[in-house]
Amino acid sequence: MKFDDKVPIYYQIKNQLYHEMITGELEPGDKLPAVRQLAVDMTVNVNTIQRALGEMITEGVIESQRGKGNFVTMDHERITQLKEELITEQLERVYQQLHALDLSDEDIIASLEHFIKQRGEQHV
């Protein structure tokens, strides 16, 4: 996994993980990897696992069951309102990056409309 350097790295494990979990590539139920197995794969600390793995634990996002470990949390409503929660994550840092170039709402809905209309045509 490629990290970027102005973000921190449990903050990008976290939204990894997330994102497995919200195209299912993750389901509701399944076991993660060892927190040894996943720093390996992720070439990070054990540490940095952890941090993340206990922020999932307390956002009710995974469950730790003692002995067994972590698994996806089973509350599908969870794993829904996570996806709407980096929706907003994500349009927002896009509205204030626009706004911030002097865009009005009126314009930042023109921009979209057009992106997308291209994106649209490019995959036809």
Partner chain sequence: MSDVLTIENLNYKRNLKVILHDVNLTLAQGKIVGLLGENGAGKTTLMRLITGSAKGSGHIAVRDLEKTVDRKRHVSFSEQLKGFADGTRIDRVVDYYRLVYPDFDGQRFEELVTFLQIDTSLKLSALSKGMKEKVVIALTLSRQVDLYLLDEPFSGIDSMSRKRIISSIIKWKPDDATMVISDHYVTEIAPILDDVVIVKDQTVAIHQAADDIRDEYGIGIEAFYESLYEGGVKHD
The other form holds:
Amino acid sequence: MKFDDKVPIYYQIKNQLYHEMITGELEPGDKLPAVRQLAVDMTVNVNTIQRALGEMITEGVIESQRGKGNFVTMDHERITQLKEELITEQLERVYQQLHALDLSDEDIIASLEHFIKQRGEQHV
Amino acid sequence: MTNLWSAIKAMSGSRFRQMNQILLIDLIAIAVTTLWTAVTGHFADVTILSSVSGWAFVTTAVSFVMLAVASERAFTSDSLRLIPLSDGKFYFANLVASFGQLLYVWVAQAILGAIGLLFAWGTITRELRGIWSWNAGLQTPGDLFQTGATLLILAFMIWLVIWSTISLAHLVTNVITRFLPRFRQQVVSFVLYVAIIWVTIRLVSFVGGLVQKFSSLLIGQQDLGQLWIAILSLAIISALEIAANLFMLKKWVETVH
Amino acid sequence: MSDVLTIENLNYKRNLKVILHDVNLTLAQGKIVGLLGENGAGKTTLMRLITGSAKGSGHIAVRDLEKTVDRKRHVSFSEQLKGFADGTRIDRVVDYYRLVYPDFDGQRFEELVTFLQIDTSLKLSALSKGMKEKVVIALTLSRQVDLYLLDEPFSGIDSMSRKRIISSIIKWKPDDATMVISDHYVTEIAPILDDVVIVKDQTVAIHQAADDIRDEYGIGIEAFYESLYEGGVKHD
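Cool, the form predicted on its own is there; where's the form predicted in complex with its partner chain?
Once more the chain from above appears, this time first in line as the rest of the complex follows.
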């Protein structure tokens, strides 16, 4: 896996796993690979994986079962919520940046609609 | 912690292979010399013995130098000095490993000599009979054994002193090159080499004196006690040198990587 | 968490020249630590002081043990096998390691040999630089110790070998052992580092968690390291 050296690695690992959960690569109840295996797959340190998983367990996205390993939560609602969180986060960033370009809220909506329409035409 | 025996074995391995190479070359040289003598038509029953003894000096000298080099390299080699072993045990293992190989070469020479002797038996007994009868009254078998044992101990002590002196010279130079700036290093190293040469000459004359004493012992009846005094003084010299070597190893001598 | 390495007031001179001055460093157990610094900054010297191959003044303790022989027992250093004749086969070197290091784990070595694709029947002289380094890494990691010191394991090595070596480090580093990897080129190993130690001006200038650096300054380890050498980032 390619990392952005400017962003804390544990944070990028979390994002990667979130992504897999939302897109369904990792389904609710799926078992995650062992910590060391994850570390080898992603070419990162075991401690960093542990930190990422630790935070995800606290967030309730992953459940740790003693002696069995880590599992994606069965709580579908939590995953939906996670998806919303990620969408909000992305939108937040776009919003901030467009806002910084001195666009009003209406301008932003208009340009987004325009953008999506244009894209749709290109792809059909 | 590495056990001492494993360390000795580990240090002996490469030296053993070196010694085997030398012995192999020795054997080839002996074979070639003997064959040459046979081809030129001068083969006699003493031919093998004379080529064995002729090459023995070269073989023992070369093996001595190679073992000295291996011994000294051990002090500054990471591969060896990283072994979890105290400096004292390391020094001892290194010494034993070299001595063992030295002994191996000498025993091999003795065996080759014995083979040569076997072929030359006829001539030798004829020649020896004279010496035997001349010397017969002087030494009983007990005396012979005692003299022999004393001589072996003496030989060992001489080796030990030479070995410790080589190490002393090497380690002192090593320490100097570490502490002094480059310019002064050369001056001091020069003075040091002069000093070492002087000490070596003194040592050689001392050993020469011992040999003289020994020969007078064989001919006239000198007291073995004098030899023991010599052994004791050699022991003291080597003990002092080894103490100095150990101190330097512990405090200053670094590996060259 | 207990400490694996403690260095206090370490000084080292050679030929009357100061190489390292007043070094203080404590490493916790279970970490992968990047030891960074320019060529000649003293990274190798620092490692050699820890193993006892170089002699300085001050205190160095591995697992609270200061005696050189005890340190040697607890430290595995990636030494370059210079003590072996060029014609020595790798098998022979392995026999040697088995003999002199009671903590050498033969099975682990076999696993590493398979993973790193090493042919142990080769002679040392027949090895490419990358292969030689793989052999050194396999030997170093096969000892079971508390502290592993890898001195510039990636310099002059092709990227495939580099990747394999990095994977083998992640796979075989025991959980509670600490590993120090020195390098003057950071990017490749940055993602696997817990801590970064930077040697500059004859001493340890920085010791900080890698993710803290990213969090705090919002820049990569490489950029941080370079800016430190240019004097750009302020630090306490």
